[in-house]
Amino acid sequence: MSAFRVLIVESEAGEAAELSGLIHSWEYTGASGYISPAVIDSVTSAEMALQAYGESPPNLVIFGPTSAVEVASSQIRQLRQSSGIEPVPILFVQDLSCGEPAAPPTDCDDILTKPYSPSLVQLKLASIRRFCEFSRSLMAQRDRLRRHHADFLQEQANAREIFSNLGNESCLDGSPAIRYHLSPRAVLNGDLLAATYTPDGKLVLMLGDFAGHGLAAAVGAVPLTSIFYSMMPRGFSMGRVLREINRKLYDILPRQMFCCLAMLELDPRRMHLRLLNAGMPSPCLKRASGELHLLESRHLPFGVLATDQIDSAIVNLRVLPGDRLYLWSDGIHEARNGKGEHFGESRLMDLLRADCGGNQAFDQILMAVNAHAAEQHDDLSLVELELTDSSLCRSDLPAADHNGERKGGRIGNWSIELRLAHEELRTADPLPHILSVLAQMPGAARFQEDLAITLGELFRNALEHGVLELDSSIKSTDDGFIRYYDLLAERRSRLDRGWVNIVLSCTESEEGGQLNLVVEDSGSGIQEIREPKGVYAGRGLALLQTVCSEVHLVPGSSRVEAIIRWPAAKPTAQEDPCGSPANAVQNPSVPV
């Protein structure tokens, strides 16, 4: 317990001694039972009292009967200002033995009357001391709150920088076909938006909404984006990445936290859209004709269950010229006005229908929500994706960074053979594993994207048409398109026989290099080479012939060979950094 200091201001020495003796005889017992006498200082004037404030600030000031009459109001104000924000009570002694009592002074906080009543004086001093202890306690709590608040702001600033850096790998700003708006309710955003490309040129975009707001909600973005930006550029399938995200969130998030998530995979070459909605508001596909399709949630939010049914919850859609996709978080249609009315999904649909030109809905939705909401109650996120815009094709994106040594190094002569049996084919994802091995080789960037496209196409062809015996002509109609992928998931989950064999061999000489890919399956073989039917079916062979130098397939055989050639590498020192091949891919820095 700190000392309780009493400053007596009295010009008459006898009065000061009497008052000092009275206070000295007082013993204060604190709440803890500790007896602590007061420390008494005496000065003869208000000017000396001001000096005493600088040397040892008092907890109580008592003006004796003589000085209480002489002190000016301005001096009392100076004393109060000197005490700072911690209040120091000021008492006046009023002598009642000199005739009629004067009016109570207004500059002081309380008075002591003379002749003194020791019991009343000690009772008043004890009350003031308890008040001072309470005041000290409040000041200490205020200081602690200030320190905690400063630490909290610093932590939020650090967290915000970390979350901003997480989006450095995003391709959201790489195409005018992607428009987005993120507005956090607090400093940190509980909504998450990420996008990247797979090695074979598919755009993958993810919009997530963690339960809650602020730091607690935003912290879940770290593992989620780390998985997304680590696995997607390596070529892992959408289902595999989603399962990994669900597993990680289930392991680390507290049980009351979860993440609603919508992830889409757009293949701009094949005009194919795959989408998983796990608890998010239904994304809206707007056809060029103005027709609206809501893609409802077919999966629980992530982090709720350890097991999942992700593959069966992914919907497959044909993309037609002029199609647009809109995604938003619940902060949009749950925005409330002053009466508590939600903005609602119906207003959103009305705005989308009213936008006949197709390019004003994004801005109109934001303006309408801002005009409707009295205040922001939740994080707001809105995304518009023009699905058939040519800028979404990877060839229009800037080439990834490759230093000259890696780009122009010798690849060498080697071969790899991988055989997948039916048990592995149920869930196998060979593309990222093969690309991961090849990415470690110097100069692999010269053919890595061509390899990803070719290998992905040949593997899908062997699995879907060879092992699972699916006919691509099923996809020629809208209903057949959906039926095809339902059959794919069903037959793959029940697969009990079959195999796919993949052989890669590379040779290199002074004239250049050649990569041979041979994919063979246990199916009956290709019966005939068909012309493309409809928008989607039969486009695989045309794509391979575009990417590869040669493609060999024979009707009646399940063996397909593709050859990728490249010229000899130029010396590193003479390479033009602007001449990076358009098919170069980005190798993620963070391994899975």
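Values in this document were obtained by computation on a predicted structure and should not be read as measured data. Note that the rigid core is defined as the largest set of C-alphas that superpose within 1.5 Å between two forms. Positions refer to the first chain, counted from 1. Compared with the form predicted together with the partner chain:
The rigid-core alignment places the CA of Gly556 less than 2 Å apart between these two forms.
After superposing the rigid core, the C-alpha of Arg240 moves by less than 2 Å between these two forms. The interdomain rotation between these two forms, with the chain split into two rigid parts and fitted on C-alpha atoms, amounts to 22°.
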The other form holds:
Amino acid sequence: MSAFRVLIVESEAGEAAELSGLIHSWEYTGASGYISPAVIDSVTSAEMALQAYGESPPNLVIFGPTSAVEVASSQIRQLRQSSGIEPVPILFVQDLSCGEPAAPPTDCDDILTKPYSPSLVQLKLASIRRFCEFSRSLMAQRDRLRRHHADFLQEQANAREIFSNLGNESCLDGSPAIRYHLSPRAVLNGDLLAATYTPDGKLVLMLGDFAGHGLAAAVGAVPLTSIFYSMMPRGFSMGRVLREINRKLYDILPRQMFCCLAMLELDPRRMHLRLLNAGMPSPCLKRASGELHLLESRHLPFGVLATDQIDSAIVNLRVLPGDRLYLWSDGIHEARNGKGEHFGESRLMDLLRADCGGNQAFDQILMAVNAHAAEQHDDLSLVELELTDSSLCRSDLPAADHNGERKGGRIGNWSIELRLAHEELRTADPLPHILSVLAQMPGAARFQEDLAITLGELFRNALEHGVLELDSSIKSTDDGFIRYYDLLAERRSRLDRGWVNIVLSCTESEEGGQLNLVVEDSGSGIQEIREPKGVYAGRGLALLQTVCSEVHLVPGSSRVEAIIRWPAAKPTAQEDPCGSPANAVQNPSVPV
Amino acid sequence: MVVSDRFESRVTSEISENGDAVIIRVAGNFDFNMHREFQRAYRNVAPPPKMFLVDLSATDHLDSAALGMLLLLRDYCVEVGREGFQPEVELMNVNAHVSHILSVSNFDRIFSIR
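Compare with the form predicted alone: the form predicted together with the partner chain:
What follows is the whole complex; the chain from before opens it.
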């Protein structure tokens, strides 16, 4: 323990010596039983006292009877200002032996009266000293807390950097059609936003909200994003990836933790949106017409149960030109004002409704929430997606651009056949298997997206129309569109016969290469031309036409052949898959 | 220490009239701050009852941490069930706001609500 320093300020040497002797005889026993004498410094004026403050700061200052009368208020103020954060009590000695007692001085904290009563002086000194020790220990605790807090913030900042790097793979900043705002309440965000493209050019985006805040919540983001960013670009279906996420979170999260999640898959070419909402506030689809559709949660949050009903909880929506989708976390709903009122869904809906045709809603929502909430109680996230913006339709896939030096790589002559029987067809997803074979071939990057689109279309066609005998014309109305996908999920889960056969063969010569994809199914074959196509169906073929060099279909047969060609030498620019179809197609008006 | 009384919450528990159930009542904001009290309310019952009834009649708001606590209670019952009879969990007297929260999170599928 450091010494207790007493500073005596007295111009009369005799008075100073008397005070000094009085204090010297005082023995103080600290809380630990340790006896420590006080250190006494003696100066003769307030100026010198000020100087002493700088050299060896005292714990207590006593103005002797002469100096106490002489000292000016301003000097006392100066002393107090230079004493730092720990209070240094100032005592005045008041001489009561000569004449009338003056009014007690107000500048000091306490007085000692003369003639001195040694026991009273010692009582006073001991009590002051105890308070000084108390305040010193408080300061020490405060400093320790500050250090811990600084360390803690540093750790969080490190963790934050790791988590922000997790998002490096995201394509959120790649398109003006995606606007987002993430505002964590603390350093780490319990909300999580991720987006990427599938190999066949679909945008997948997820907004998640872990129960809780801070580190524990953010830690859950690691497996979630790593599953998302590793499986999605490999072509695994949304259902499969979601199932994997639920299983993983169930395995690793403590029982009281879970993750609310909304994931969407937008196929910008087929104008098709699929969305799963597991416990998030309902995303809102704003049609160009001004209609608002809330997409309610149809699934338990992830990590609650080992089992899931993902397939029946995914909703399918036809996207129309000008549609926008808004997603938010409950931090927006539950933003509280001074009276504890939540911002609520109805205020959100009003803002969305009021914004007719414009694109102000995003900023208006943020402004309104900020204006409403007295302080931020939760992580707060908002996402706006312009569903039919052409920038979402990518023609420059990373697979094609960062493998520049491999473009000339040989692909070779080979073929593979994949046959899926009914049990596999209930759940199987042929795309990742086939793409994983191609991933071994350096040159394959150039047609990977085209192949993924083509294979996706042909497989879906074979499964839905061939094996499951679903009629596209059901999709001609908005309700029918939803019924179609309900029927699909139901028939698929009960499938007890049928097959789909996929043959992929590649030939390559000096002139160029060609990939033949033949898909056949157990169905009765494609019927004659159907009339007329509604807005909700029949986009598949148009899409194939833009991607493939040739598409062969024969009415009455279930065999469809698609050919993708590429030139040998320097790869020329591929057609923009969103652009107009320019290639030969044999039988253009059959809906696929 | 000053405690804001606006969001004051508390957990009380009692044995039902027929003695079969423990009724746990959460008043005010059912959130993370309740977790110790809530846990104490069901863990300190020996022997475990046939049923835990969570009375939400005085609950103003329920957050995700509260949902997590309900999951913990459910888990506790499974744990107890390994050594004998497994207690059931039911939620009761759910107001409109709380009911909305339960249905948004689809917790109404895994908890019976009376």
